[in-house]
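In the form predicted on its own, a lone chain appears below as structure tokens.
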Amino acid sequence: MEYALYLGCTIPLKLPHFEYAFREISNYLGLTFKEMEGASCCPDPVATQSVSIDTWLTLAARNLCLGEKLGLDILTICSGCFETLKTAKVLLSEDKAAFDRVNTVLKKIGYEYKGTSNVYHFAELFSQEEYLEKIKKILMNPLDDLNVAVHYGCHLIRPSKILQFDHPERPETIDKIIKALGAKTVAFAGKLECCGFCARLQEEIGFKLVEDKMTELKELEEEVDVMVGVCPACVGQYDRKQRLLSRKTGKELDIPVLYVPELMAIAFGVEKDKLGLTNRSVKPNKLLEKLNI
């Protein structure tokens, strides 16, 4: 399968090891990509939209045009990018006036949005039965002894009326991927809570949300070896803030947080030294020791 690969801003600029892990597992799974040269910020699904919906739609439509020019559907590796591009596609298909306003602007720079390319998140793709079976066959390091906490975040499955690929209150796509790797996913009350990344003006809210979730995971009867997410903002939020909270509160909050493709890469046998697993606040040393790699 071939897709137009939309990388967004955060991963290639700040977290290139996430991109490396994703490209590695994609090679194993037989995916090929064409690069979306000239792509811009998605743009951000919260800030830009709240300032000007037309600007937000126009910027998103320009990115969608790049996929259309390649004649391919678009695959995203960031949940915020996925929500923006998928939501823009749906809104423009339902609002002819907005569609026309956007194309009036795009025409000035030589673009025309048609709505012919679909938008997918890699979690949506990899959780399909075809890919789950491929994952099971590829495993070099099955994760049979791991207890994994899954964080879905806000942008992957909501607004559910628009994104429509997983249940907004009982999601299972990421869990399916983790189970295909041989690991066990743990149940916990705060599984669907927001990470608090966007609470920049009241950062204490973000700290409280991180503290509540990580404290709950530490208090579970079964020890959690790792938490995983598919959004770079969420992964970074839990990684950095739990370390800061440990210093501030004295709590031993030390659960490593990985991007799902990183855990997949480990299971597929990608050399750990190439994955940049130490490029985070909470080092996954105990996790790697348990996996004996």
Given for the second form:
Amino acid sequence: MEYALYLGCTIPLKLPHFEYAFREISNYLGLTFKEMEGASCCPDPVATQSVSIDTWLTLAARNLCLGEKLGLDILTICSGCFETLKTAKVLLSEDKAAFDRVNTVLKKIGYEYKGTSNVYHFAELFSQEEYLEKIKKILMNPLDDLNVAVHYGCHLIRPSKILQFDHPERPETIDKIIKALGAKTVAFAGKLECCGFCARLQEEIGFKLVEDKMTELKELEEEVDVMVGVCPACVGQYDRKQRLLSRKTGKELDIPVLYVPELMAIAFGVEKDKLGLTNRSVKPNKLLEKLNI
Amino acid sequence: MTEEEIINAEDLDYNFRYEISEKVGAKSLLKCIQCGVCSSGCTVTEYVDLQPHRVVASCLLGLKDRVLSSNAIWTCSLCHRCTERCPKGVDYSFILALLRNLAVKEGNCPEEYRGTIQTIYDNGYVVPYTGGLATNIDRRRDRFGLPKIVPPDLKEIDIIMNETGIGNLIKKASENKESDK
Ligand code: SF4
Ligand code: SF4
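Can I get the form predicted in complex with the partner chain as well, since the one above is the form predicted on its own?
Next comes the full complex, and the chain you just saw is listed first.
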């Protein structure tokens, strides 16, 4: 399958190792891409939407137009991008006045938004039966004995009437992918809690949310080897704040946090040294030892 | 709210509910039955001065100033659980974004958010991508063998921001840069 690849800004500009892992596994899975040259920030669903919903929708529609010009559906690799582009697509299909307003502005830069490209997050794709089967066939290093805590993150699953992604209270897409890699996913009460990254104006909220979730994971009977997410904001939030919290509170919060494609790449046998796995606050040394790679 | 407080009817803005409900995605405001489900599952409920169902009630009552000056509209993490769970289909998190828009129109834009808009205006991205910064980013990408970044035409971003009414928030230092060229 071929998609228009929408990278956003955080991953390509700040976390190229995430993009590398994603492109590697996509290769294995037989996906091909056309690059969306000239795409801008999605734009981010918090600051831009908060300042002006009109600006947010119009900039998003401009990006959607680039996918339409390529004649392809759009694949996102970040939950923030997914939320913005998918919400814009759904709202503009439901609201004719907004659709016209957006197109009046776009006309001034020579674009026309039609609504012909769909928007997907890779988690949606990879959790389909067809891809789960492929994943199982590609496996080089099955992740048997690994206990994985899955973090879904808000902007992937809610509001379900717009994102239409998975069950909003009992999602299973990411769990399916992780299980296809041979690993176990752990059940825990805070699984669907927010990471707090988007409560940007009051950092204590993020600290509290990270501390609650990570403390719960540390207290589980089975030892959690790794937490995974599909959004660079969530992954970064748990990674960085764990270190800061450990220093501040003396608690040992040290669960490594990986972007799902990174764990897939490990399981697919992509050379570990190419993956930039140490580019994070909590180093995954114990995890790599356990995997013996 | 425990303290007794008397608000005069003439201080209420009865049109406020319609100002909100006529907007994209915010029509649902009028359906609220004050059940409180939104507040009970809210991620930031212990940090706000007005809980979600109270913000909705205040909008319906016409307490515009109180709503727009509350910390509740800025504290929310946009986790969308309120919208997900509301039995009446009130899109609270979307209404909240709209309330933020109204506060911004009244000149109350948090500097963090204005800064993000400025960064997008200057770079097309939320991450600065000019000069030495861009060189470093390109070099890191090269090391991973990733394709070249092809940034957006910033003139298009400029036109969209101006035409959608947030031109006043942007410091046009870039205009000077343009004329330097
Ligand atoms: S959950 Fe919905 S109906 Fe209930 S109080 Fe909140 S907004 Fe109103
Ligand atoms: S979106 Fe905001 S108001 Fe709604 S539940 Fe989440 S934090 Fe609370």
